[in-house]
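There is one chain below, alone, in structure tokens, taken in the form predicted on its own.
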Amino acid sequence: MKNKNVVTISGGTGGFTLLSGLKKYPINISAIVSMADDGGSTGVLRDELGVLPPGDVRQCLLSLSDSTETLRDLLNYRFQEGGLKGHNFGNLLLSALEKINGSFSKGVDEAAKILNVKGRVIPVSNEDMRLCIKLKNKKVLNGEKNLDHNKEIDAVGIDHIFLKNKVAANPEALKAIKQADYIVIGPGDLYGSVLPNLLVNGIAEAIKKSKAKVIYNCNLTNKNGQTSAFDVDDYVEIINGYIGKDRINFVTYNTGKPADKLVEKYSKEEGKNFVVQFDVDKNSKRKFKLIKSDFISNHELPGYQKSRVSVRSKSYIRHDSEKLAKLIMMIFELGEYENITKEII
């Protein structure tokens, strides 16, 4: 039986965590990556090298490597002092690669060769991608780093993103959309990692046309400003309305229970309408079917970020691999039959 062709849309640790899980299961993955990022160590580079940002990429290279654990923890290794302070080996690495082949797309094949990558990692467009977001008072931010710890954001909210300038999609992203069996978005930011890939000239249009059928893995947690107070139809409704089409033929909801402490870490953070809720009753003629289970994570992130104390230290609220891959093997399964119920518990 052929494998099925599964095209990823995340990124963060989002974006590693589906993609670490999913790579255990015979299935041809294209993970399409944001090219927005402009933050710490990426957004340095971007500015003095005049390169695409690496560092998404890089998470979705490592998550889908077979590689030996000393080659992951290198390409993860962040220098603490120096010149080099900050950055991170394999964002360099990803850069050079860059200005070696002529272009960031050439580049990241040559690193996934050198990962020994399952898959591919297909960044969304080769050309300079810069977010801007525009708050519900008409204010517009420039840059995806404006999107953390934004007091103003926080107090004001997102009205919607859009690009700067109007940028092509990679034909490499828009060929594995069409040739997709299945469709996963998410989980991730959904203005940092998500949405922006949508709004890519061409993106949109190709997941509208594809015959492919699509998942959504619904977030686990809202952000204060973002989505807060958001359930899973708003999230549904939103990423359609990029689409421009009622797309999601699936959505992977989570019924676990975070840890107490969690809860009170969060409850300061993002306010107390942070769990993601589902409302049965709240729309009659919603067209996608729940598929409903435990997925929070009671581990750590193998291989992510290994050298950042601050990851390694704070606990999050956040998908277990294994358990979401399972379940969207299963979805797999269920979506040849037509007839299959709403909502799967």
Contents of the next structure:
Number of protein chains: 2
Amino acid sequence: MKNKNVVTISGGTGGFTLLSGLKKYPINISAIVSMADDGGSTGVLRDELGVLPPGDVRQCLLSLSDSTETLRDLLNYRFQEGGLKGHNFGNLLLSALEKINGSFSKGVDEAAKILNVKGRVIPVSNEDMRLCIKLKNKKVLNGEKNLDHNKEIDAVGIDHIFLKNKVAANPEALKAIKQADYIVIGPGDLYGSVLPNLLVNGIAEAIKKSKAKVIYNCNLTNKNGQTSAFDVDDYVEIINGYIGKDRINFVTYNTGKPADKLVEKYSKEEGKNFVVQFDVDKNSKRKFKLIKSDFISNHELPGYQKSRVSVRSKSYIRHDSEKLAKLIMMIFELGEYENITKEII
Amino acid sequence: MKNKNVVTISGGTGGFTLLSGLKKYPINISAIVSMADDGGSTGVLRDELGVLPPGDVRQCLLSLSDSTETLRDLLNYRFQEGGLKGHNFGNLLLSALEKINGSFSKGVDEAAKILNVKGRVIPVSNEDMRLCIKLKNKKVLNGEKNLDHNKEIDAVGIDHIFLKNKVAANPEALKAIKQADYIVIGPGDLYGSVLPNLLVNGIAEAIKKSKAKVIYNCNLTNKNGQTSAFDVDDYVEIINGYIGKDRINFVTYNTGKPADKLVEKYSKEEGKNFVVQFDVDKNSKRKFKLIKSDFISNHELPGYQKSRVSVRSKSYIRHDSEKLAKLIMMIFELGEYENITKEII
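What I would like now is the form predicted in complex with a further copy of the same chain, since the data block earlier showed the form predicted on its own; can you produce it?
Time for the whole complex; same chain goes first.
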């Protein structure tokens, strides 16, 4: 049987988790990555060098890489002093390769060779994309970096996001979507990682037209102000709003219980309805199949670096890489049969 | 027959030329590199990050590397804008690896693995070494960078150089010298590349004691103020002053004629006695064997980058990599016989 073509659209910790798990299976992965990041080292490089944002791509490359630990440590190394302070070595690598190769995509392909990457990492666009955030009070914030710990967003809430200028999709991304057997969306922040990809001209339309089945890995927790008290249907409705009515075929949903300490921490930071709920009675017409399982991670995520600290299970509620990948592979198997039960709950 | 152990002590364009040629032969190369560089990107990294100077090591690694052209281009890439302006990607790589591995030497070994380097690149010291230049008017200039295009040096001349603080030799450098069959000194600037290595505690003494034969690749041209109107015996005398009377066994000397245009250029910049001469009648007691040959290069030196431009044969009088390596290999063969003629002139 031919290996399945799998397109992923995710980002941040969620993307790293997803790809680290999936790379162990015999499938052809094309990881589409948003180019809207403009914070930290990435933001400085965009502004000063005029390059595309390397941060998320670096994480994707590392998650799919078969390279030595030394090379991973090197790519995650962040300079601590002088004019280089805060710059991540992997970001500098990608920016240098972009300059040498004359295009970000070609630079990413070269980096993938150096890092012995399994699958492909595809920037969603080769153009300069800038995210704008419209709040419910009609104010517009310029730049994705405003999504992080923003008290105004916490208080007012997001109405929607849009791109400052229209940007064209990377033809390689459109090709991968067209050839996909499965499109896996999430895990990842709705406004920070998932939706920016769908705002790029042609991407949502390509998903709409594609024969691929769509799996959505629903978030475990909500973000205050951004997705306050969202349930599964809220997430699905917003995403389907871009890619077509009932376009999502499968939703994975966590039933595992996070540690008490984390529950306390998240309650304070994200509000008491921070756990994403599923209300079976809310909607009798939903078409997606819900796959419930315990996805909670109990250990560290090796090789991942967020800002200046490694992500440890002790401080974040997040997906377990292996559990998630295993479940997705199971859905790929299920998908082979036409007559499976309508809902697996 | 066992491969010969060859230690090189050179630097800059000359070192790159020497190593690029030698790496093609079945010998064990240990390239000892001065840590006195403090100009340009290297100087900024030393000052801001407190690292050892990566520039010369980068060039050595590249000259001995079997890596792809892409990787070489990447290591030579110099950022052109913003806070990274002037920094060379390879320098950043070495500085990051030093920080991650906790020692410059270990970082160099890791870089050598990434670059698939043939032989070893050994920093002459793991300590912070700073060069001081004493002029003939007794003034002292602090920093090797003062050697470049310095009008005061041009006018007054150098008396000698010394290190600001005593630094210990890298034990790996001492070990390589002890185990060497041949020590190859030069080509390289006398004050900028060759002598700084001999100022490090233990290095000159180790060469003195070593059973290795010493080959000195004499410079093709003199530098105004530094080695104005020097002849072969002047160079040999100064170097032997550090490593022992008559310690140099072989001297290679160029008889090729540089292009007229270059003669004109060098006459202006380095004075009319810029060609290093050999006066056979000057000294009847010299013990070294002089090997005369045409070493002049007529083509580019691939992969080498000096400051912001590639070195092209059209603008510099320099050794040809292949001719030089071939001649040195011939000396290795000659050295096997005890009864060769005393002087090959």
